[in-house]
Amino acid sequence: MSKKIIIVGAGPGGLTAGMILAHRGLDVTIVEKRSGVGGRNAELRLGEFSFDTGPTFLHQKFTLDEVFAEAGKQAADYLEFQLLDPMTRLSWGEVALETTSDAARMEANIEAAFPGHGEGFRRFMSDHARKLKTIYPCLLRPYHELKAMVSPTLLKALPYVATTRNVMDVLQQYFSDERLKLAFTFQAKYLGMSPWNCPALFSIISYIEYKYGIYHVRGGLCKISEAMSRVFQENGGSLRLECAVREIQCAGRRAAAVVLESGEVLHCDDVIVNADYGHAATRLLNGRSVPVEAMARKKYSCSTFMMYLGLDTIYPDEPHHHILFADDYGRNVADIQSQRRVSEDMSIYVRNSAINDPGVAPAGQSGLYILVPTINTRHGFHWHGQSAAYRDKVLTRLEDRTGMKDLRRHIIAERIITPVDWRDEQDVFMGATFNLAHTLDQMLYLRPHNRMAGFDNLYLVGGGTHPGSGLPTIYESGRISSNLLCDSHGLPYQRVDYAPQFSA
């Protein structure tokens, strides 16, 4: 008899194992409690316009290639990817900096907008490459057993690994001017962090960008959910959105049946957890839960105040990408990292993704996703009565500071969360977007395990387990956990790598 996996939510990890799991013909169904799936990286629509909720950066797309193939698909015939050409516009007041994965131009516009910097990117490109090569397979491993700590792999990248140095700091050896050395720090925000904490290991986070690309997908990202969906279910996994966990039922060290708040139950050889991991450890244990006090005692990452607008009209001179740099991106940091503050000089990310995909908005018009980093909700701040007064001075800074001088007269379509809206209507402890922050003491064996610690059967997927957010990593934690069950019933499977350049 096949066996029974549940796995609660349909985000990215969810997907990704299901996905996986069905292949390897296993049972499996996927409860989802709301009406589509993706989690946070679902679709959100107002009305004809069409909006990612969260990830807009497709990098490491090899780890997607690989995942679908792991399901016995090939991504391309589901999704189309363009390969973004410029990457990213950054811009600090005059100053810009359009990013490439173009080695050649990329050096000559840092040597356009800081003259002299030039071999500082040669420096930083040939040594990111052998530091990634050392780096890579210790985020393919999973580290549940204490053992894992001293694997070759990972005593080979030791030096980069146990380092209090910080991203910022690996930046200083490369690059003397402040605002190019965030050109490759702000790639810390992916995790949610600032680049004064970040771990140094995560500048490979900008090296896989500037060496890889990053991509657009045909619909917004939220169409790689759909499309995992879609595979999930040709491979006979079976799919019930609007189905709400009450709670995961626990006997002894195993999870014996997932209960739906219609008081349905489902029993099951194995359980798979894609809600946030702070919820889910808190809310759905069943007399396993740990309490919401111990559980805020971690730390966490930065929240994001999001601003979905909807024009009528298209900026055709906007870039896809822009990142707008707060004026003092040190105190903006340090505000965020307070978690009291909301910066009044903030960063500000925009993407227009009209310009080269104008399915997303009716024709002539487009729209705009607006993030802005900020704090998560663990001091209680009361974003209901201050998110207009924010919203108005992200518009001024957006109109002051690109070619949209007249945004806010073509705005017929708005919706905002703020870090509120992500604890409340998203289920995201404390608000923070991007989970548990990436500090050494939650990282690898000290972070929440791909096999929940306590459990024989219970699996951990998604940005609150090894090896960490965003996507590439969440989709790395749905094949870990895939394997890991497999390996406990003895059921073979063969890894599929498109990297061996880095895991050699």
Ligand SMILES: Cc1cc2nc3c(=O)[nH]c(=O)nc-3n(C[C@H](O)[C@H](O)[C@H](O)COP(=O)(O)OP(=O)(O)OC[C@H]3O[C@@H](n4cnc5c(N)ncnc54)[C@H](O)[C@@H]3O)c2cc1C
The other form holds:
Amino acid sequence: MSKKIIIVGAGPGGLTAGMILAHRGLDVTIVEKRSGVGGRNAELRLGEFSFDTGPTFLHQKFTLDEVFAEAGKQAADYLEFQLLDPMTRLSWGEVALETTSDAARMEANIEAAFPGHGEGFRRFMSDHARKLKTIYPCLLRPYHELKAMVSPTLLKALPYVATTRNVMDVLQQYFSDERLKLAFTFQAKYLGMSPWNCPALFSIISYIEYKYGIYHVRGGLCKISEAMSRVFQENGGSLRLECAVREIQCAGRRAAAVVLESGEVLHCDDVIVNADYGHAATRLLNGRSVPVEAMARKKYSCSTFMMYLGLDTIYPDEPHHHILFADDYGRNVADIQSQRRVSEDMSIYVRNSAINDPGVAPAGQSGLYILVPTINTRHGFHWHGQSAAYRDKVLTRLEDRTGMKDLRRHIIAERIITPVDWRDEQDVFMGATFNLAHTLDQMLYLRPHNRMAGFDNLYLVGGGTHPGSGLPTIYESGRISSNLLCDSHGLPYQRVDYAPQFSA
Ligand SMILES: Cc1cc2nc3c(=O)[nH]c(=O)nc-3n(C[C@H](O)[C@H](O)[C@H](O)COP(=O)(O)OP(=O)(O)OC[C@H]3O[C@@H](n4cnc5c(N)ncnc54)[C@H](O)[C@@H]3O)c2cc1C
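Having seen the form predicted on its own, could you now give me the structure of the form predicted together with the ligand?
Below is the whole assembly, all chains and molecules, this chain first.
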């Protein structure tokens, strides 16, 4: 009889593990507390406007293709991908840089905005091809055993990994202009971190982005989770929505059953937890839970203040992705890093996907997704009393600094999510939207393990475990944990590898 697996949560990590394990013949049930799949990657609907709740940048698309293939399917049969070119407009007051994965045009754009810096770009790309090749294999394996820390793969990568340098220090070698350094380090925000304390190894993220490009998915990136859910069910998996898990029953080193809020008990051979790590470890472990105070001692990512606006117009000249840096970006990230101060001089990310994907809004209308990185809830900022005023400041800045001069007049639908809402409504510990910080003391063996420490059959997937937060790494976590689980039952599987140039 096939082994019975329960997965807690239908976010990207849980869905990845679910579709792979169902394809390998296991009897898999995903229990999800919400009425739809996707978690932070779910669709957010405002009447006829459709938004992505969270992820809007899909990079390292080959990892997504790989996990679909490991589930016996082709991602392109389920999803319509669009390589974005240009990718993102980066703005510092009057100066703007349009980024692209076309190396010649990227160099020309850099020369136009920052004369004399094209050479630094070429050097960055060539050095980072080598760096990625060394680091990438380290991200594909589990670190639940200490011996993984002395594996030849990791030892080879140590000069890149075991350094106190940050990504800004790395970029110092290529560019003298601070703004240009930011164009290659702002990706630290994908991990919810500041470029000034994001470990040096993560400069590979901007390389991957500028080398392989970023993708939009028609209908929004939430369609990825919906497609994974279809694959999961086509592969024989059972999806139960609106089924909140109250606790995971533990007996010694084993997770024996999952108890739903309804009182129903689901017995199983293995449990995979996709719920936010801090939330699950403090609430769901039935006598083995970590005290909230102990969990709070860990380091967390920033949070985000979100605005989803339905507009009765389209701004055709505004880019798909636009990042407006704070005038004093260093101060802005220091505010966030201190976890205490909400910046008045904020950085803003705006996504105007209707220019490439009109189907996400009624004809002639559009949806704007606005993300402002800000402090998590550690020090208790009172968002409920202040979010309207903050919203106004963000809108004023957008009207001043973009072509959307009459933005306020066109808003016909609106939803705001504050850090407190992430914590209280979306079960995100400390409202830290990008999970545990990716500091050296919380990575690899030192990050919560794919097979949870102290258990033989309890696995983690998602942004809180190895390799970390961000869609490609979360998909990888789903694959790594699935493989560990299959290893424990002696079940064979074959790895699909569409990026042998990195792994060789
Ligand atoms: C605003 C924002 C923007 C982002 N942008 C990007 C981006 O552009 N690119 C990128 O690569 N990454 C991005 N990320 C990061 C990351 O990719 C997403 O957060 C991703 O959705 C996290 O996936 P996950 O698998 O960790 O779990 P989640 O998405 O958090 O899913 C966990 C699931 O578990 C469920 N659950 C929780 N508790 C229970 C319970 N007790 N019982 C049953 N179910 C439960 C939840 O309802 C949820 O569905 C972004 C994140 C945010 C928040």
